[in-house]
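First, one chain by itself in structure tokens, the form predicted alone.
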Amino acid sequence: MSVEPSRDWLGGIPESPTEDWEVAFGGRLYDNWAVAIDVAEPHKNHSSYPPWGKKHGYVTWRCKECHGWDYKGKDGAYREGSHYSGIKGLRGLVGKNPAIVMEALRDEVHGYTPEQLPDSVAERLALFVTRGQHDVDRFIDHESSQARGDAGQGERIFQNVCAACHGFDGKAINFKSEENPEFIGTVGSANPWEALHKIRNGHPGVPMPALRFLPIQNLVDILAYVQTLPKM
């Protein structure tokens, strides 16, 4: 039987749902699906992976190792490198009826099963697919990977809500080792794309916030001014 999920970061599911968080509870199950409901990660590749890609195990279940943080799959940023897959992205599907991403994640390629992803969780996937994604390329040069943004306006936020949990200097969390650090000021210059889907729909399992109730702009400037900050 297909069930809501036992929890979310947020502890639950809210009785009356808005779109943003729905959409936004997608955009996490799109970055990683397994850790947004606690639920178990496949241990083998996913079967329609194919065989000259570099990753192995659950990370080749999740939504963003195929199709890419850009949603552009072998078109966009994952075109090369240790990432590439040479699966098609996302992008045509935007303003579709969510009800053909749906059919397709129950589909033969893509084979997510109900006890994986139960019916109410891939509708906010088939949500955020249809009515989440965002432009990249409005608001990150391509080129240089830099954000589109004003720094100084996106400062003015980072101070008043990020900072909270990142620190002022972006150095309170380490998403890596001492040895080999990895502060958000690191993620937002490297993989910018990666660091605007996170600012809007949040970070699975743990307690960000989704800030996709904000205009896209301010978010962009927050991305602009985590790229001022450390990177070591």
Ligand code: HEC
Second form
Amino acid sequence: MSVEPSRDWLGGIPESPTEDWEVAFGGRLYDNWAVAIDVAEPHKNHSSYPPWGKKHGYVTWRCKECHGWDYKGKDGAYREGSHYSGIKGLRGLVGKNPAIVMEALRDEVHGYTPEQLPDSVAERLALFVTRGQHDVDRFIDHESSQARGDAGQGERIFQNVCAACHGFDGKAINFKSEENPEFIGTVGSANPWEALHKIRNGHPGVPMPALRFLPIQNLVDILAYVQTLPKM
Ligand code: HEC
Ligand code: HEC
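Let's see the other form, the form predicted together with the ligand, since the form predicted alone is already up.
Zooming out: every chain and molecule, the one shown earlier first.
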């Protein structure tokens, strides 16, 4: 099955955006800003990405690559493995003034240009960082990666929302290849932090709904159900 991409930028911005919409847009920028607003991806490594790091090119410019899907950087899931960068997380920014984030984005450490992240866009990213994060350890068991949710409750939302695109077994969209398939069941178990981020904020560049307007426990229930789906 294929879904026509509808990029946020081309899809436009509502005339009077709700805070939920703005923060979710910011969450998609945190995930993958160049895809979210359809601008050119830089090819060289980001200058603050450590030279010994295992990633190359544009991915080193994505907020999640240095600061993590759990917003905890070197103290979170990226504390080891191929995504390790040794960079701190952004949990300390929760409740802070978004202007601090705006300043950080233009500083020497980051150097995002207004062509890459126009102010009007960066402002939403700053809202996400200061108001949109959740405390992952409350919702996902750090040792077992199990969502602390009720899969039975999650199934009710899943069948009525997610299945429209992903299918009842989560296998209607394969993110990788025939030989090496990856479905939502795969991602939900291998990287529940990423899955929860996307359930709340949507997936950049495609019309997947952002459900952050619902109480987060409902979304953790969905994640618990996704973890029961086939992984291959
Ligand atoms: C290549 C790695 C890298 C990427 C990509 C990156 N950052 Fe950072 N970020 C850093 C480093 C390094 C610091 C400084 C950490 C320190 O002070 O020790 C930092 C610090 C920050 C701070 C200040 C943290 C604080 O506690 O004061 C904010 C805010 C921030 N980053 C936001 C972002 C956002 C939003 C994005 C995505 C647009 C992003 N960063 C992408 C490396 C990165
Ligand atoms: C309108 C269609 C649509 C709906 C509804 C939808 N999704 Fe998606 N979702 C997509 C598309 C398209 C992608 C990206 C596919 C790709 O990159 O190949 C995606 C990507 C994802 C990913 C990211 C996988 C990855 O690693 O990149 C996750 C996780 C996900 N969806 C979970 C869900 C869940 C859970 C729900 C229900 C709350 C949901 N989606 C509802 C269309 C949808």
